[in-house]
Structure formats: structure tokens, C-alpha cells
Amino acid sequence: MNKMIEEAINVLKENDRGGYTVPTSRLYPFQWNWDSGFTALGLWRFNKWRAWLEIISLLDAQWENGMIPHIVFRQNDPDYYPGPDIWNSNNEPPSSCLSQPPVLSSVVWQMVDKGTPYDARKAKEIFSRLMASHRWFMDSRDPVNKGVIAAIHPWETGRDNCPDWDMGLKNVEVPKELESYARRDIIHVDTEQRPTKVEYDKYMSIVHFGKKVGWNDNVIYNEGPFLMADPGIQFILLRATKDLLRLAHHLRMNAALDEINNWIEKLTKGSAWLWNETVGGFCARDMRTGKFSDGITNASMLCFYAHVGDNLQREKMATHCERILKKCKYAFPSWDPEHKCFNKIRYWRGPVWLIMNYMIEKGLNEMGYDKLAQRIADDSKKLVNTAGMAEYFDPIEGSPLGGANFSWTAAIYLEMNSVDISKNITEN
């Protein structure tokens, strides 16, 4: 077996906490939403039973309203802030009170489509949970029925400090009564690779508002300090809903087909609102003001993953992709390297993330941009082969950044290398 494949499997095993997987030790000591989704994809490559347990344990924390929270606190750990006492979710298990990009239905469909009757049986058991999650996004993050999904916090996008959110964060006032706090992330990772204190103060201010209104989705949508449309969430949800439709057909869940098709139609129409004619690409947009972000990001490139845009728009996005790839040794940076806000080492302001590469590469392949897709796949493997299972990578130097021995990096490496050493005992 390839040495790096062995290392990837070992990383997932070492981060296993008995039913759920942490992203990495110390820095992220709990279960994260989309981390678990991608991790399950990697686990499935060598242990199907454990992969399904990862998904089921995440759904164990699903709220009654259908929301799957972005963090599940299975124990209190002083090494992380903000912990369960700050969120005050009043749920069991305790959790955060917002969500993350909904990759789960796409992950489940991948496992079923490539799998066996065992996988189909497991998917059928959780199908109603997946429906509830999508229904929550459509009802709570698009109550005006526009087909545009709102993010109520940068953390909900998964791209925490991306320059996309700078304009939205400008409107966030830090209240005098905001409790003092001590960040723990900068103990484990160089401050130059993490969000700034100013950004973190704003993040905690949004949490403060959410707590004050009892995490009422309606109030937060209409009155909250931050409300932005994210190409990442929009395109990931649209793709996941299309995959949910495929899953429904496969499982013969005919009663769900009309509702899912209606969601797809709305999200497809709503995606057009994110087209920035000035930039010639899909960009984030402030839902309060209508103002666009002016940057092309790795989330912008997920238009291919969602199969969004007309032919001209796709060609313009492919041209952006080619231009950006020429500026980087390693694909795909989280922010346009020709933009003034580009920072090659600071979290989501420039570095490469393998989970995003996986979705971009998949979309480009499906839409016929084979050469671009191959470049991204090759770079992803090179980064891991030379720099290990890092959380993210410098797109210019290729150096490892953030946390080490990272679960979703290991998982995507296994998926991209089409590793298939799954245990057959689960199929009997």
C-alpha cells in the first residue's frame, strides 16, 4: 500500500473518538458538521460501517427544526473557544446554534451510488433526516422564498474570514456588554494563519445577538447584524438537493420527489442573483444592501459543481479558473491571487483547501473542462505527498498551514486516489 494512503488511514483512525471523528487533536476537539460529511467519504473507502456511524452520530445532534449544527459538543474541552456554555443551545448533545455548508446528501449519494445494498439500507434509514435538513435551509435561510440562501454568520459558510465577508462585518457593531474572552486557536496555530482579533470580536458579536433573541431564525434573518448570500452554501445546497433527488429515485421515495424538484427549481433561479456582471463571475452578495463582493473565490468555482450558469457564464468562469491557475503553483486558492486582499497563508484569504478542490474538480470534470479538472486533482495529490495531511496549504510555496493530521484532508486524499479496501463484513 502507498505510504501516504497508509498515513491518511492512520490520521482518520487517530482522530476517531469512538463514533465520531474530530478534525484534528486540540485545535478542533469536537465534531464538526461538514468535516464529518467529508470524513465519512474517506472512512467509507476502508470501513463502510464506520463511515455510516459518522453520519448517524452527526444526525444524532440534529435539532427538532431540522438544522444540523456546525459543532457538536460531546464533552467540554477548555482547549476550545467558544464552547457549549457560550452557545447555550439547550440541546442534547449540546451544540452550536448555526449550521454549515450542507454536503451530507451529496456524500450519502456518493456512498450509495458506488456501494452495495448495505449502503442503500443505511441511506433509507436516514432519508427523512436529510429531507428535514434541506427543508430547514429552504424555510429558515430563505423565508422570503427568493431561492437565495442566506448565511447569518461567517462561520456558517465554513469560509470564516474570507474577504467576501468584510463588507458584511463592517456593519457588525461590537456591543459594550460583549463578554471578554480568550481565544484558544492562536495557541495551537500561528496568529498570521488565523482570523484577526477584530474579525473574532465581530464573530462573537453575532453570537451575542443570536443568544439575545433566543436563536430565533426569523428574527435573525430580518434583524440580525450579518446576512449575506454565499456562493459556497448556495451551490453546495443546490448540488446536494440534486443528489438528494437521485437518492430519492434510487430508494423509490416517490412521495418526496415533488418537494425536492421544487427546491431545485427555486435554488437554480436564485443562483442567478449571485452573478456579478462587473467581475464576470459568481460572487458573494450582501442581502441587506445588494452590494457584491468583487473577488473570485474557490466557492465561486463551485458553479460547475452545481451545474449553474448559461454557456457564456461558464466560459467566463473557466477563463477565471485558467487565469488564477497560472498565478499559483498549487490549485485552487481560496481567494484570487491578483486581488489586493489575497494573503497566501491566512486561513480563507488565499490558502488551498482539499475539500474545495474535490468539489471543484468534480464539477469541472462533469461540465467537460477535463484539463482544468486534472490540474486541480494533480495539485491536490502533490500537496499531500510533499506537505502531509495539513488543514490547508500555501498556494505559492505548497507549505503546510493550520492544523496537522487533518481528517478531511486525509479523507479527500483517499477519495481522490480511489482507495478501495473497505471491509466486506458490513455487506452480509
The other form holds:
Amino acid sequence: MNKMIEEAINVLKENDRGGYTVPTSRLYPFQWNWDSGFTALGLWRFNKWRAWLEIISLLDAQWENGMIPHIVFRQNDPDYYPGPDIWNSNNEPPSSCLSQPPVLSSVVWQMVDKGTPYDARKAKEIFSRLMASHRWFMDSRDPVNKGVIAAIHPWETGRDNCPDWDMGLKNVEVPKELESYARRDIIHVDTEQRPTKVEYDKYMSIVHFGKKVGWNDNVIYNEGPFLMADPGIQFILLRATKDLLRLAHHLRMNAALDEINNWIEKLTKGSAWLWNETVGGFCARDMRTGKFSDGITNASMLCFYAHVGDNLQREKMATHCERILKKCKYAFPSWDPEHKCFNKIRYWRGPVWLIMNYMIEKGLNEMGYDKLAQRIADDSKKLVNTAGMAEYFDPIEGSPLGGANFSWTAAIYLEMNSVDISKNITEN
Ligand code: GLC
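Can you return the structure of this protein in the form predicted together with alpha-D-glucopyranose rather than the form predicted alone?
Everything in the complex follows now, all chains and molecules, and the chain you saw is the first one.
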């Protein structure tokens, strides 16, 4: 078996904490929402049962209202801040109180589509949970029925300190009564590669507000300090809803079809609100002021994955894609390298993330942009082959950044190499 594939499998095994997988030891010692989704894809390639367990353990933390939290705290760990006592979720198991990009239904659909009746049986058991999580997004993050999903915190977007959020964070005031705190992330990773103190104070101020209003989604939507639309969440949810529809047909869940179709229609219409004519691309947008971010990101590129936009819009996005690829040795940077805010090593302000590459490549392939898709697939493999299973990578130098031995990087590497362990075992 290829040495790197073996290594990727080992990373996933070493990050296994018994029923769930941590993103990496020390820096992220709990279960993260979309990390577990992508991790399940990788696990599925060598241990199906363990892949389903990953999903079931994540859903074990789903809230009554359908929300799947972004972090599940199975135990306390002084190595991480903010831990369970700060979020104060008041439920079991303790969790954070916001969500993350909803990749789960797409992951499940892929496992069923490529799988056996066993996978379909497992999916059937959790189908109503998936429905509830989509319903929560539609009701709580779009209570005004606009078809545009709001993120109430940069952490909800999964792209924590992307310049997209600078505009929304500007309005966040740090309250005098904000508890003092000691960050733990910068003990494990170079400060140059992590969000700044100013950003972190604002992140904690939004948490402070949420706690103050008892994490009431309605109050947060209407009065919260931060409310932005994210092409990442919007396009990932739309794609996941389309995959949920495929799953519903496959499992003959006919009673769910109307509701799902209705969500798809709404989200498709709402996606047009993210088109920034000045930039000629899909961008993040402040929900309160209507002001656009002016940068093309790896999340903008997910328009292909969601199959949104008219022909002209797609061509414009493909042109951006080509232009950006020319500027980088390794695809695909999290921020436009020609924009003044580009920083090749700082968290989500430039570096490459394999999970984003995976979705971009899939979308480009499906929409007929084979050459662009191929470049992204090749670069992704090259990055891991030379720099290992890093959390993220420098798009110019290809060097590893952030945490090492990262679960989702290992998982996507297995996925991109279409690893079939049973074949590998017999071949060796
Ligand atoms: C960071 C990332 C987020 C991810 C988490 C765990 O917070 O920004 O997307 O889920 O790390 O890997």
C-alpha cells in the first residue's frame, strides 16, 4: 500500500477517541461538527462501521431544536479555550451553542450512493435527524424566509478569521464586563498562523451576547452583534439539501419530498443575493447593511458544488478561478492572492484547506470544468505527499501550517485517492 495512504489511515486511528475522532490532539481535543462529517468519508474507505459511528456520535449531541452544535465536549480539557463551562449550553452532552457548515447529508448520501444495503439501512435510521438539522437552518438562520442563511458568528462559517468577516466584526463592541480569558490555541501553534487578539476579543464578545440571551436564536438573529451571509454555508447547505433529496428518493421517504423541494427552491433564489456585481463573483454579505465583502474565496468557488448561478456568472467564476490558480503554486487559496488582505500563512486569510479543495473540485468536475478540477486534485495530493497531513498549507510555498496529523486532511486524502482498502489488502 502507498506509504502516505497508510499514514493517513494511521492519523485517523490515532485521533480516534472511542466512537468519535478529534481533529488533532492537543489543539482541538473534542469532536467538531464538519470535521466529523469529512472524517466519516475517510473512515468509510477502510472501516464502514466506524464511519457510521462517527456520524451517530455527532448526532447524539443534536439539540432538541434540530441544531447540530459545532463542538461536542465529551470531557473537559484545560488545553482548550473556550470549553464547556464558557458556552454553558445547559444540555447533555455539553456543546457549543452554534453550528457549522452542514456537510452531513452530502456525506451520508455519498456513503449510500457508493455503498451497500447496509449503508442505506444506517442512513434510514438517521434520516429524520438530518431533516431536523436542515429544518433548524431554514427556520432559525432564515426566520424571515429570504432564502439566505445567516451566520451569527465567524466560527459558524468554519472559516474563522477570513477577511470576509472583518466588516461584520467591526460592529461588534467588546463589552466592559467581558470575562478575562487566556487563549490556549497560541500555545500549540505559532501566533502568526492564528487569529489576532483583537479578533479573539470580538469572537468572545459574540459568545458573551449569546449567553446573555440564553442562546435564543430569534433574539440573536434580530439583535445579535454579528449577522453575515456566507457563500460557504449557503452553498454547502444547498448542495446538502439536494443530496438529501437524492437520499429521500433512494430510501423512498416520500413524505419528506415536498418539504425538501421547497427548501431547495428557497435557497436557490436566495443565493442570487450573494452575487457581487462589482467583483463579478459570489461574495459574503452583511445581512444588516447589505454591504458586500470584496474578496473571492475558496467558499465563493463552491457555487459550482451547489450548481448555482446562470451561465454568465459561472463563466465569470471560472475566470476568477483561472486567474487565482495562475498566482499560486498550490490550489486553492482561502483568499484572493491579488487582494491587499492576502496573507499566505494566516488562518483562512490565504492558506489552502483540503476539505475546501475537495468540494471545489467535485463541483468543477460536475459542471464540466475538468481542467480546473484536475489542477485542484493534483495540487491537493502533491501538498499531502510533500508536506504531510497538515491542518492547512501555504499556497505559494506548499509548506505545512497549523496543527499536524489532522483528521480531515487525512480523510480527504483517502477520499481523493479513492482508497478501497479491501482491494489494497488483496493486492499486497
Ligand atoms: C478551526 C477551523 C474550523 C474547524 C476547527 C477544527 O476552528 O476554522 O473550521 O472545524 O478548527 O478543525
